[in-house]
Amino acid sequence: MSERIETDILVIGGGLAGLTLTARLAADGADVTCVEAGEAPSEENADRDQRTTATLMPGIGTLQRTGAWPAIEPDAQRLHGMRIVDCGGTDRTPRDETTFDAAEMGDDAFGWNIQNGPTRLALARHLATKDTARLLAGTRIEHWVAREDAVLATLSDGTRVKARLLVGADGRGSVVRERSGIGLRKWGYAQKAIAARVEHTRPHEGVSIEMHHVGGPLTFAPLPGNRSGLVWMNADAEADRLAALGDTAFLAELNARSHGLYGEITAAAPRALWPATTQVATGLTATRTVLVAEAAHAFPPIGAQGFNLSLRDVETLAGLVAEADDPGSEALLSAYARKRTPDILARTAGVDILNRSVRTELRPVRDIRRAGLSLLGTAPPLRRLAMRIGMGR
């Protein structure tokens, strides 16, 4: 007999913000069963994933309330400043620059850079102690029906579950959102993004550096020692040439192209490639459905951005949920869809001009940025304005 399962809240995908949810709303109290069609977070699997995140201080806010953070911290990395420099002229070399510190606003660090593989294991593991909350791996949801008073579902091992809220949580791909009947609006830019751990001679001291060259940025975040996550992104045939480089030709594209910011690059891990894209729901609600995270949105890997939005909708969806009697009810998911629309439309299309204005090969374009990315240098105020924007605050 198949087994049955009746919950609070079913959240598919066992990803970073679909594991951070259900370890969130479980902190809160409720009953979460989250479904994940891949394997369970293991230590054999967790190097899989080489990239990292950076999450900013509200952010780590909703990590902290997991519970889950004091198993991810140690393979963190606090971060102190960000640094931009522009490389836009002709011969790709540093022209202008500007850091934004933390300390200018008052904190010790703007947040953290989290290693993906680890900190879903960290979270996968904080749940298995919780009584309200558990992970299904190596399974998916087939069928389910969305009424008004629950959401009945059936998943591909036979198992049922009834729950008052399904949350859509599976990534860009993501069959809830399509099932629901809720639209997508999706642009690419001819890039591709290369992802993986370097190891360099300079020490870091907690600060990123973001590199805005011609084709996209060249991006370091990072990690506890002398090591950063690389996030390097250029034109399709530019990221495919690197990307089949060998390890020494790679590491000497990769050295020439950071002007020894940190010193010597002296190892990358295995990397990964992927298209950058951008896409955005054309909802974010259904009869007992919410999406989050890169099932609602997903853009390029720029300004530290992306899983910071997803979170401030974890925490948003979370702090509806503590307050309302009925998680899936139609006055929930009306407040939710008005608080993370206007962000979630914003950044986005601050992501987008951004990306489409490091990666342009015209001159006057380049020149404007630069010129804007002096002001910010010279002009505390706006500097300070620009943080608090970029943080979300």
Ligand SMILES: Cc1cc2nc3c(=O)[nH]c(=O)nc-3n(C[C@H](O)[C@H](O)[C@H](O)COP(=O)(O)OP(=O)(O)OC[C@H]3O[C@@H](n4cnc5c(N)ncnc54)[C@H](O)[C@@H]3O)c2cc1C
Contents of the next structure:
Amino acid sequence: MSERIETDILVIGGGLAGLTLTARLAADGADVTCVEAGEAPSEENADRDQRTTATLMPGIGTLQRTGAWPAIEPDAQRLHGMRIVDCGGTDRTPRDETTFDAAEMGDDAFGWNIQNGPTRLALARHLATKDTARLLAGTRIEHWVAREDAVLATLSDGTRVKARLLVGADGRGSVVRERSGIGLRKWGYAQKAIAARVEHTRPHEGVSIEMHHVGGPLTFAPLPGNRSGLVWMNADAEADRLAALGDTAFLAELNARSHGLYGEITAAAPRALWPATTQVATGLTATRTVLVAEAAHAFPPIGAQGFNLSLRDVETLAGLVAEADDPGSEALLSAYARKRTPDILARTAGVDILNRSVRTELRPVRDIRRAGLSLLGTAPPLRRLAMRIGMGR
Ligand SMILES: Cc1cc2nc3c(=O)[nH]c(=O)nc-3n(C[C@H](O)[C@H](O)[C@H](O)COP(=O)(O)OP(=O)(O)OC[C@H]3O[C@@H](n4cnc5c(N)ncnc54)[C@H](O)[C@@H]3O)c2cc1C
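Having seen the form predicted on its own, could you give me the form predicted together with the named molecule?
Let us now look at the entire complex, which starts with that chain.
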């Protein structure tokens, strides 16, 4: 006979955002069930996601409140500084640069660069210690009815779940979004990002580097040791060409493009390609249903904003649930939409403009961007404002 579960909150999707939300809600005492279509995170698959995620201090607060942070931190690197280098000239060499130091804002660090695979594993292990939270992996939501008093769902393995709130944390292709009748605006840039972990001879000293090249930025975010997470964005054809290269040829191109800022880059693996697109849901709620993270908003990996925005969804939802008698009430859903919509729309527009200005081949735009960078280098109030905006404060 199929299992029946009655739970407060049913989270669909056990990616970085879904697992963080589940652990964050469980830490406040809610009964939460997370359903993940893929395998449960394990030692064996922790290395498969080559992405690292620069997570800023407000978001680290959310990870700390999950209770899993002590297990995440050993694989993460504290981020003290962010160096932006303009290479927008025709010869692609560094023309101008500025380094933001967390100490300028009176902080010890901007945040931490976490590794996606090990972080998901730490969150899943933490959930396994909780009586009121469970991760059901290798199964997906098949169909559901959202009634006025509850959501009744059936999973692909036959499990039936009754919940008071359904959360779509099921990523860009969210079925929760689609089947709840929430629309989507989506556009692309004919760009792709190559993600990998790299090893280099010079220490990073806890500083990330974002090099602005025509075609897209080349970004390194520090990891423990002489290692960094790489995100290298290029126009489609160039990204496909680079991704198809053998290891030696790829490293030669990467070393040439990074101008020795980390000494020699000696390894870059595993590598994967991610298409750069922006998408934003036309609403965040439906009956007893909310969307969080990439199910609601996604954009190109530039400026370390995507997961940080998602963590603000998580924190807002957790705060509202902690104060509500009914986590799926109409009042809670409206408050969530009201609090999250302006931030989501502003970040989506900001990242879209930033990405277009970095990748452009138009000389005047490149020169304006370079002038803006010089100004940021010399005007302390502007620098602090830019840092506060970047941090989502
Ligand atoms: C190259 C790259 C670099 C990035 N770097 C940064 C950074 O430095 N800083 C930053 O803030 N952000 C960054 N981001 C963004 C960040 O990685 C993402 O926001 C985050 O990983 C997304 O997580 P998610 O949980 O929303 O979505 P996903 O990771 O897509 O998770 C969704 C999950 O839902 C599951 N699922 C789907 N459908 C179903 C279903 N029907 N039933 C059950 N489960 C289902 C999927 O299996 C998946 O595990 C980067 C992104 C990329 C591509």
